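Single chain ahead, written as structure tokens, the form predicted on its own.
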Amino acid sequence: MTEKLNLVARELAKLGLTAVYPREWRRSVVLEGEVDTWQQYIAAGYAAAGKGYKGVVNAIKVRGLEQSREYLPPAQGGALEGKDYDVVIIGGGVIGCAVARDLTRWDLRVALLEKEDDVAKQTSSRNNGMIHPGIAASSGSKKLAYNIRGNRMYTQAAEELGFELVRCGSVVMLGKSMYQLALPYVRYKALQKGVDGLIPLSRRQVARREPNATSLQRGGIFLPSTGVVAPYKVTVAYAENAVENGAAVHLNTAALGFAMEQGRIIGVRTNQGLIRAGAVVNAAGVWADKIAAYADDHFFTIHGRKGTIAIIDKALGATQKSVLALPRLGVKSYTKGGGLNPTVEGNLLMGPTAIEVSQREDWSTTPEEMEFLFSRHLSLNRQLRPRDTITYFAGVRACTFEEDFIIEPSEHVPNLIHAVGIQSPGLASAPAIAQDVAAMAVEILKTTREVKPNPTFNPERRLTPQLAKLSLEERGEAIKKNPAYGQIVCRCEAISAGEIIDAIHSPVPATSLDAVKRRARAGMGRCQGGFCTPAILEILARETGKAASEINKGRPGSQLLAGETKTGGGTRT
């Protein structure tokens, strides 16, 4: 046994955890046996963490415990059989949407594979949307190197792709006056990490930015680099955009395994039949180890980490101007810890809370997640109360044991790449990990062929009217081209029938409720839907050609309506 299998043996022994079994498998830790508990299963992680392996693979079973259920679309034949293309992403998350358009700047056939019926329908819409500064990421660590580059690449991005971007700040406020002596120190570290500005704060200065900000606070740090987005739409975004450059986006497509050839992936099994590919990018989030294991690559193991976020009424959104926070110092947690921050469309949101989940799609929440976020974060801005909430939604993040991104070729598949491990701050590092990866990509299909420059790959996406950020008079020009734009369909969030409709034949067309609520905000506002998801049901029946029970408000099979109650003859069905 070498030492460092050693140190991880002596350090589950520590826990008591002798019925687990560590050995070593390529330069990776594998962990096999049984534990009662997933508190156990994730302590054994960490333990073997940290102990110079390139990964821990955790395949200790729980005992009772259901394994992680995955969601799978229905086979759908051999629509997809027999494509070609030169790489294949998996995953339509921010990253995986990122990367299919960097890849769009040369000549090649890209394609992006999605098991929902959408992008952005796990992680990259179930997250706060804050562009991260950078201080809270590990020196040395790749999360830190690629929050500090995305952070910069962020502002290019917005004008590109016509997103909206607010550069709000942060204000990190001290529970304590003695924390203040802390300041130089940390404001050398963050010069050190490459943070771009930290302006520390007294407590009366705390107050004079934010006159609501809790009265706890003895003073703190401003950040102005900061930033905050819609997740989604930035991830539809970049969908768009590259698909207006070329590439294929192919929803309700699972990759279920790979053909491989003398150690080469050749093709992506699916649902949708064997789809050929030069090169594959792992980008599958929380079922990315699932992807890896399909090459014989398992080298880590995703744990999902589910994060409640409460929703504030845009009423409230004026009182506040920064993202607020007030970490706990000294409690050792493997997440910033959330906070109260603003967003793009006007709302407050408040969380995460970080909760270790068996099951990497759980999206629930609790009354006693709730409870934690209004005893932990809503004292923060001292205008809010209980009542303030709208609604509330949970992602998972999917997190490694060594709390680090892999952003790497295969050490053993050569045309594999994994983006892996990705949780915050990947949205604020989606940019310069796409970046990477598109490169990566490249340099593989260079050993094999030349590859050229897009000639004409344009990075600016074509942007359609939203009614709610123009003047009367643009409004008004644009109801002169479109009658529709003058019919308001979702009176809380002033949305049109015609950006519904832009939404419907939108590159990435959105078939959906839930797919144009992300595109055009139709049922975010206070009533949530209840106004104005008839309307939305009878466009999108129309537009597509279906009937309105066919649609779906997400997944296949989720329709609302199971037909019509009365024929034209008066007959009920």
Ligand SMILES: Cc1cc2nc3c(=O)[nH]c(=O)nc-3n(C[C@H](O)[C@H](O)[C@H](O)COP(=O)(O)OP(=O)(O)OC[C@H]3O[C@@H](n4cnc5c(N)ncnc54)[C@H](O)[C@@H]3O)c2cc1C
Second form
Amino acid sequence: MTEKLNLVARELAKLGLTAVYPREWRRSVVLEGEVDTWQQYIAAGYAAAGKGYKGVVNAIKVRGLEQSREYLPPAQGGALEGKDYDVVIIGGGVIGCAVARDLTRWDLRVALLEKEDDVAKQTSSRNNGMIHPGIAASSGSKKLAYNIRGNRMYTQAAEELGFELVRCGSVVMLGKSMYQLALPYVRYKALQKGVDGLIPLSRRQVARREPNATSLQRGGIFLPSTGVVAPYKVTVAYAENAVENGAAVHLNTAALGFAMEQGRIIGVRTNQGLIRAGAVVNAAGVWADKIAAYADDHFFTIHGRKGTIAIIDKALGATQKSVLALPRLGVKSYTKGGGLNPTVEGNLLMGPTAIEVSQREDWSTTPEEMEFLFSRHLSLNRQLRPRDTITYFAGVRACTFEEDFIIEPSEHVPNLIHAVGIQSPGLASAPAIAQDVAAMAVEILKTTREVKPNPTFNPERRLTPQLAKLSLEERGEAIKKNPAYGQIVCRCEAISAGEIIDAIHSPVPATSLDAVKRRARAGMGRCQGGFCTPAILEILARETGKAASEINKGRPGSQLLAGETKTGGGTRT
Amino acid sequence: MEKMLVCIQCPQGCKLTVSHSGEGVSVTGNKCPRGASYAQQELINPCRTLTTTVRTAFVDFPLLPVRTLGEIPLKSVFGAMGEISRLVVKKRLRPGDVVLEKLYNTDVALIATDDMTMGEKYAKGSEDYGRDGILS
Amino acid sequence: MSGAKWDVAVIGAGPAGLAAAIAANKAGARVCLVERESRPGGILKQCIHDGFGLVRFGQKLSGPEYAWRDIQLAKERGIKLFTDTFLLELEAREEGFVLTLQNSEQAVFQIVTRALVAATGCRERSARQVFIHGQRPAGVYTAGTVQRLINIGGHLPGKNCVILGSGDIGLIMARRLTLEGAKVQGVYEIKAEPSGLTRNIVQCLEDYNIPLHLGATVTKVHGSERVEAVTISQVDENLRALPGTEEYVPCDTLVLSVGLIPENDMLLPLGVQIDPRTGGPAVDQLMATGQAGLYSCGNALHVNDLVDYVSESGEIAGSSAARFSLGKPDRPCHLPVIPQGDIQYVVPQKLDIAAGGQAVLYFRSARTIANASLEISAGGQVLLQKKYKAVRPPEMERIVLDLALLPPGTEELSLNLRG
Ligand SMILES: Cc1cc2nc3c(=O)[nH]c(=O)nc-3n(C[C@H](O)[C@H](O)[C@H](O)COP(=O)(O)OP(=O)(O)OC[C@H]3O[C@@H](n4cnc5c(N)ncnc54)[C@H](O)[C@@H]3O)c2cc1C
Ligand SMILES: Cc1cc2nc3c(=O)[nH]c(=O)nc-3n(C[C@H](O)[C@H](O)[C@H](O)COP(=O)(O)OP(=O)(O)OC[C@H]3O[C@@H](n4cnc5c(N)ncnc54)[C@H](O)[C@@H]3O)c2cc1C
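Since the one above is the form predicted on its own, can you give the form predicted together with the named molecule too?
Zooming out: every chain and molecule, the one shown earlier first.
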């Protein structure tokens, strides 16, 4: 047994996990055997981490535990059989979409496969939307490097792609005795990490900046580079610009395996046939280890860490300008503690929590987690009450046991690139990750052919009017050109029929109620669609030429209606 | 024999006690005469007003709200719904206009309760509250 | 952009707004009505069931019929109506209120009005606000959405439904769904007594053998694409789910009838004081809010169970607004109305004693009480007493007070309800 493996075995023994057997495979460590609980499974994975291996593969079985279910699109067919692309990207989250868009800078045939009915359906729409300043990532990690770079790149991305970025800054408050002790250290760390523009604040300065901040604070720091975005809008923006520049986005299309020849991938098997691929990018989020396994390159395991977030009514949005957090001692740093952050739409988000879960696509919320959120974060802003919550949701982070991003060409499959383990701050890092992954793909292709820039690449996304962003004069002009902008459908968010129609006919068309929501925000306000759902339904049916009863909330099978009334039999007179 | 009923003639919801002795029926607990007749009818043959909608031939007004002009036996309600589901209104009706003279073997008419001349898309910003004149 | 000038503008053309506009017009004011939907009538357009208008017209009308009577009146009186028109901005200025509006035909335009009546109705509490957990499948609707889908769109939202909450709209939709061919498994109410009217329990549930389960609530929604089932739990006296009582009820639709919230978003920028008990602005008996020239009525003021009283409050607001606008405003002299004992809330929250005459007081009890007695007193003196056989929170009570009864120097008025 090697020294490293011994270390792992000893740690496992310390945990009393006697039925877990570690072994080495390539440059990684593989755990096998059986345990009784999911907690033990997780503990074993962490016991093997940090021992100098490339990755931890946790293949331990948990007695009586159901394997994580995975959603696969129900449709089967051959619609994509024989299609041939230079690069196929698996996963339409923010990473996959940003990679697709960066690849269209080159004269390449690019396709993105997403098994869900829309892009940004999984983690990329289920997060806080924060562009972190980088202070929380540990020194020397990929997370840190990509976060700092990604944060700086967001300004340009927002301009080119026309999504909203608000550099609201964050106030990290320090509780009681921590202040005196921690501040010099925090400053030193921030400097060393390259965090931009830290400003120390006294208790009174915090209070002046954020008058509603908790009275527990004893001063803190201000990080001006922190920003917020609507993460689904960022993802959609990347996808749309990719399509405008020639990429193909195939929704409801799952990668189910690879066709390999002499260790290279030659095609991706999907529920719509075999797609030929020159290079493949694995950006499959919580399922990235499964994709790696298809190529016999399974050197890491992903486990899910669920986070629940509550949305606070816009009416309270003005009570706080920046992100507010009060880190507590003795809390595992990877949870980052969470806090309260503004959104670009003017709400506040509270959370997230962090709980290891065995089901990777379980986005359900529980009363316990809501209560935890209330007890933990509500008091950060003294104006908030539990009843100010308009809704809540959960996302699942795709974590490796080493807790860092893996962004690299495969060591064993020459035309496969991994962009995996992209947990928080993955959104903040996306522009930088995409830049590197696209460059890696181009390098791979260059080994077999010439790769030229795309002469018609336009980094600027075509924008349709967003009424909320227009002055009254511009709004009036827009309505005169297209009266559909004059008709408000979603009253809480003041979204017009015209904006909904635009979303339905956008480069990555919205064909479901939720897809309309993600693009146009209709139905996302206080009444949560109570008033506008019937109207959006009619518009969707009319614009897509379908019957109302065929319109889905999201995935196939999520029909909003059971049918029509007056089916009491017989013919109509 | 005694029976407890809640009067549904108005939102007051009087709690009625109906005593059935020999030939006579006596009702107590009602605050108005409608309660007494309701209780008596309820014992013999419960009757209800039926409200529902009828399909129309107009895209701007696809469904017309209707109600029975008077009550029909509760037991006929589903039969009436079946008959109503086969109707299509082809004229623009207004509240009170008769949709069907005799609904489902009763003598009760089915009447329109909304104004189809106020189509969904009528003149905005004008004093016109709807297109007048019944189209066909 | 400054546009047409009006004496009174009414926002919302539901029954409250229509009544306000008609009353203001009768009082001689130039009135316009602003409505964001394409037809006037408000929520009554979709309330096709009958039972409206007993107090006001002595008839059991359906919602659209009730609204139609006022719409006809408004039309005859030539009251200007903007439909499909959305209020973008509201500002209080020296010359009055400036409303920035938009619609498809006039694009963006402004009107200026001396007095403003907010008759914006209410919205429904959503699933997340009652903290139902689980995934988010299709098939979870509020009762009002179901009502609109069925009655206006002709769509059947589901075939096998569970209804949460025993509010009137939920009860009415239980019957409506049944009539259109859906199966309603039952109505579940967390409290120990139903929150809807007894007559609706009889004619909507009992007539169709739909069970009503009290002290039970939905704690989880199952299904990832479409609702497949709900978990029902019994609750303890603190309304907390009792572990071990879970029941799995298969269904494809969950309909929520869990309460209405007055809609007053447009007033927030004006800094109008909202009464936390009603969710609407605090007003006096003339329906005047604290902001000069601004009036509130209908369900935006507080959630009513009878539309007749909605119209009544609209009439009061409309004629008060006209009086203000036409330059005859009496200088208000306010004294607070204090709810005591088992009173949940009372509207108005204050009285303008300078106005004189009679004041209509609306109140709700906080709990069901048999043989309750109400006492209205001021300055240690009992002005009015009334006995009730029973008072129930779902049933609003109305009482008229002659302000001449108030002893001189009164500083506050109290309403006390006791069992
Ligand atoms: C609660 C929470 C809060 C967070 N807050 C922040 C934050 O504030 N700031 C920040 O920077 N980061 C945050 N994160 C992290 C951030 O959300 C993620 O890092 C980021 O969204 C990851 O993007 P992705 O594209 O890798 O993954 P995803 O968005 O999950 O995309 C992967 C996609 O691949 C698809 N897919 C999987 N398998 C297949 C297959 N076989 N075939 C086809 N498609 C497939 C999936 O359907 C999915 O759409 C948060 C995460 C959580 C859970
Ligand atoms: C879903 C639902 C079902 C109901 N069912 C019943 C029932 O069966 N029986 C019963 O007695 N009561 C029912 N009610 C209560 C009912 O609302 C009242 O009885 C009555 O209709 C209230 O009248 P209103 O004029 O105050 O409000 P509404 O009828 O709601 O009218 C308000 C109007 O204002 C408009 N509006 C709001 N904001 C703006 C704005 N910013 N700009 C322009 N226009 C605006 C709205 O579009 C609407 O037309 C129901 C309420 C709801 C929400």
